[in-house]
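One chain follows as structure tokens, the form predicted alone.
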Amino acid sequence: MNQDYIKPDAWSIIEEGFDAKRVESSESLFSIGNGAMGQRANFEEQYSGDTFQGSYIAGVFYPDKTKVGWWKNGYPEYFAKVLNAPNWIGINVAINEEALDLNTCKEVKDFVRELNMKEGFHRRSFVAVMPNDLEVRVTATRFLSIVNDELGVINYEVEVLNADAVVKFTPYLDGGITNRDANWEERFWQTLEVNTENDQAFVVSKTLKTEYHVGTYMQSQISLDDEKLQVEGEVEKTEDQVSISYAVKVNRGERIALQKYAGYVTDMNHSKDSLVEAAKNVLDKATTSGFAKLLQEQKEAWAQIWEMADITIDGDVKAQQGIRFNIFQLNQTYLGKDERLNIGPKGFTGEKYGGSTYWDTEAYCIPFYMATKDQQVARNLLTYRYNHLEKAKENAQKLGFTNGAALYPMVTMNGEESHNEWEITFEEIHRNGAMVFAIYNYVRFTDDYSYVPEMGLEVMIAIARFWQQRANFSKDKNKYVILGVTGPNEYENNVNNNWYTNYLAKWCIEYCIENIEKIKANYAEDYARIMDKTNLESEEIAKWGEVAENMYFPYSEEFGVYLQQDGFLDKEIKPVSTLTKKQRPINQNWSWDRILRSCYIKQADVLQGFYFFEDHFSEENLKKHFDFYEPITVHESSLSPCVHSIQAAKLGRMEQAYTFYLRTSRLDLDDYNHEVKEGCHITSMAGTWMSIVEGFGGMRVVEGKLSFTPQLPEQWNSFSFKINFRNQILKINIGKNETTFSVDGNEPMTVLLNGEAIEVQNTIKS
């Protein structure tokens, strides 16, 4: 059974009424970040109840660890953790000496949760019975600005409604906080420094081992029925907190309010020595802002980044709430702004998978990125894997590579591999292709094809080097194979010859040898100095194309289709369709050995080949692919729903499509798989984008132009979106009876509509 309590609203995530049972969920849910930091929804005042803290700093993490039952020649040393930060929401609130705590009151009325979406922030509301009997009505509300990423804001208000009262906050900033995932229950932080100034205070702190040095800061301001009041403030301090308290007697009705700005400055934007005063400097403008002034640049900003990534749709609330929630939360987590940052799986909303970057970034987020912000955000992102490349070939070197062979990480921060599960960690080697592939999605799109001489063939080289490693020659089969790995269906471990790798592996290296030619050919100077930095000679190439050219790929006679690997019909093959409801996840419950042993697929596998390389097969192949793979497919994966939905729209299967949409875009909200509590599956969000731009809308590249074949779900009357291709910003509304194209500015753009070229001025109807 789903949840359902999420209200449907075509630009807010909705709670209504107060459930402790929620109150997990909803903290993932409602999470806020401005690509810099990020948070779960956690309350304010204490909760004694269930909850899972968490605030989160983009780019600092600690090396936990692994923890194995045995240790494995090349195993990674550690663990990559997202590190649960040093907590600055904390309001504890007391009326007339009583906490407010949500898990102790006799009532809670009137509970609503709202993330506006629209305009970037979350506010909730609620009137409470304390034990006392006094009865309060509270609103609070918070955003990070994405202004100032470094800046964060609340809003409390408390009205206490049948009596005179005193009421007391004590915001604090509370630097002894731990992981919830922490493998050894050790603490990952230092405290080095608690102290305050006026109204001002500030924890400085450092990350064990990684030593990334933070200052945590807040101040503090309040107001009586909007007019600021001057209270003196009681400073308490222990070794890790620190706290100011503001106690006022209010009247019966009347409104007190506690603004509190804080947030984090890192040693990543200032010297070590200098957090104190950079936390001071932005302070010191947001006071003299105010909440109301920044709350306004806060929605002024998010309606500059809905301009281009707006998604909407006419007819169809709840897919309207989907596809916005998805773009919210990828906007959240990554502006691209920085290149040393990248998309985490749970963004800031959870601790689970550990790593900043999977090879989710390239497989699914780079499209997103790229089409709804200037191009140089995409570029960002391969530079990221550039700048990582020599640890790439480290982690191959540990596994016994050489020549400078590289083997991106399944999981990492900083190019180290960083996942602990063997039969990820050595075996998922398929993540490679990716970072090739999205070279070549980015060149496709973008036509900027500077990058390949100036970064991406050194990618390419050290990438088809591993290839025609890990390769070996079976006499047996006359062919080329691939043994012992782990495909995208992680379902089935240590199985040879995946045919998504298989084909990867073929076509990665075919691939950098044409980009080979074409820098020897155009670009003299950097040909010379990639074959210098990279030894690379035509005996070495001449070895990688006898591997493509002779790469081995199981194929099914029976039934006419490329099998998953060797082995997959030894299994007995049966349709989720026959599983029961108690079955299901299986992934919860069913041992790993059973279903190692079944025909069930977690996400898309042979089919995720047949998306990146749709143009290699006929649709009437991918067809019997599709019908032969997606009936055994449970979607346990949040990367699998958008990649079928994509492909069933191309078939034109359009309420399979629309199912599987729905699925991708309401996965979190209506939490398919049950674990939303620890946190929204982030990169797979950007899959939702694609299974309307590129499955709806039919959107591809053909020949240098844009190119659609538009496809309307019943159950909508129109939906639009914004596509930036290469500089040029085209608006698509495709509607039941016509599809109306315009683009910005006075230069004309040319491009396919069923196969037709149309040249578009401002706007076109067909």
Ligand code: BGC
The other form holds:
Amino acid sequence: MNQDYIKPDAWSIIEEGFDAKRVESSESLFSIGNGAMGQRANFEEQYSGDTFQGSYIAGVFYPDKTKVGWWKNGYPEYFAKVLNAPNWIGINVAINEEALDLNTCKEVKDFVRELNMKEGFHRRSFVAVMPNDLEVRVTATRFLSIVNDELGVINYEVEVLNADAVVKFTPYLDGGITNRDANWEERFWQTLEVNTENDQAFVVSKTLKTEYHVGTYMQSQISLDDEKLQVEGEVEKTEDQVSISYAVKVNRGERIALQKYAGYVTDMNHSKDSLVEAAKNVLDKATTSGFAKLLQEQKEAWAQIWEMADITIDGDVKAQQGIRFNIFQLNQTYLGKDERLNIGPKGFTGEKYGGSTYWDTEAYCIPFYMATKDQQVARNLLTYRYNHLEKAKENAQKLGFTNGAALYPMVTMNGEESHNEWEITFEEIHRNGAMVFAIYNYVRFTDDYSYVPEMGLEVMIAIARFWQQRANFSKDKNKYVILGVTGPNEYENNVNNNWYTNYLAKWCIEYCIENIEKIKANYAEDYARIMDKTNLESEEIAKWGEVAENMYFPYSEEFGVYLQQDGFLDKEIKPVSTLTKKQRPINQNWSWDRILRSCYIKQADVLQGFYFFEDHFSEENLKKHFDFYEPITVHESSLSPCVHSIQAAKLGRMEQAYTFYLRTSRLDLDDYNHEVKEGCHITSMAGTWMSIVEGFGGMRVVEGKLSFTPQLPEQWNSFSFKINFRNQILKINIGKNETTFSVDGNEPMTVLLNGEAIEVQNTIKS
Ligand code: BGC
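Now that we've seen the form predicted alone, could you pull up the form predicted together with the ligand?
So here's everything in the complex, that chain up top.
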């Protein structure tokens, strides 16, 4: 059974009623973030039930010493861990000296949580009957400012409903936190300083080993029935913590509230010694503005994001909620402001997937950011990999490659590989292909070729070198083969000739050679610089060409399909529909060896290749492959259903496309994979966007123009979205009987609709 407690709503994620069993799932789903930091939806007040505490700072990590059963040469020394950072949200509440704790209350009534995606805040309200029989109404609103991304704001309001009472708020900062995911149960943080100055408080900490310095800070204001109140605070300090308590005697029905301004400043943006100074600056500005004004600014900033990124769906509130949730989370995770940052698969919603950057960014996220933000944002994401090129070469060197060959890491925070399961770290080399595909995709969409001579070609050369060295000639097959790999389907390891990997290897080499020619012809200076830097000679290029031209691809004459890998047909091929509900997901119910021997595919693999290189294959061919692979795919990676949705739509199978769409867009909200409490699947959310735009909208770039072949799911009345294409903004509305386009500004834009060119002036109907 999937979970179904989230109320359908077009703009909000809503939970009604308190259920302790749902707390950890909701902590993931109601997470907030602003691109620079993020926060699971932990309660501000103390909670003695099961909870997964998580506060995260983008880019700040700890190299947790590798722990494996059997050490294999080439393993990285550490796994980069996303860190649970010092707690800034905590506000303990006591009423007549009894602690408010939802786990010990006699009754919790009218519990409602809302993640207001339109305006960018989280609100929780409830009425609790405490063990001392006091009945209190609480409303807590908080957000992470996207206007000032070092700031978080909370308004915590309490009303005692059945007595006059003393309400004591104890806002605190806590540097004594730990990670759930720690290999050796070590502490990752050291507290350096705990200080207060007037009513401001600071905890300065550093991460061990990586030595990131972080200042966590807070200041509070009190108000009674919305009027400011001066209350003397009482400071308490320990080695890792600081708190300032405010006690106020209130009459029954009066609303007493505490506004807490808090957050992080780090030495990624300030000097180590000026963190307290920087925090004071943020606090002075924030407390002068006050909660209401900061919230107003937050709403306006989110309105701007939505203006460009929103997708509207008329007639299907669950689908609408799903896509908005995905767009919201993507923007909470990465806003494209800082080229040192990237998009972690769990964003700021959990610790799992320790490192920050996977191939997910290049394969899934770039299209979303490219089309909904300034194109510089996608360029930043490409630059991130260029900046890691030397590390990728070192990584390949450690594995025995030479001559400047590069293997990009499976997982990374700073360019170094930080993943250590041999079948993935050493074998899932297809990731290298995604790096090059992203460059191709960027150029195809933006027409900004300048990235290639400036940076991209060097990346391509290093990757071509890798593929040439990684392939070997098989006398038996009279072809080049690539042995011992794991494809995107991680439910099979150490296979030979994974079709997807071989196809990408060939394509990467060919695309690199094409670009060398282009740069030689048109960018003489860059060409000379790059050739000099890479020592590339024509004999070497010829060797690459030989590999690409003679690459081996496993194929079944009987089925007329490329095989996922050598020997795939030796498996017993039985459709997923023959599995019982109890067996699914198989990764939670079957032994690993049973999974490895089965025919079940974790995620799009051959079909992933058909998605990337759609133009290389006929529709008939896609149909054959889809019909072969779709029935045996279990979609136990969140990255899978979107590809299948796009392809089902292309094949005109709208019902199936719609089912896959719902699965990708509501994967977390409905918890399809039974793991949302660990965090949300952020990178696959970009796949949801692709399912609508590329699947139902049929958007492609064809000869430098946007092209659409729209189809409307039966369940919808219409849908609309915007695309920033080469600095022009196109709006598309797809209805039951017509598709409408409009373009911002005075410049017209030519688009293709079902293959026919249309000049969009302002609003044109077809
Ligand atoms: C998928 C990978 C993906 C990773 C992070 C895994 O489950 O199989 O393809 O890169 O999750 O999203």
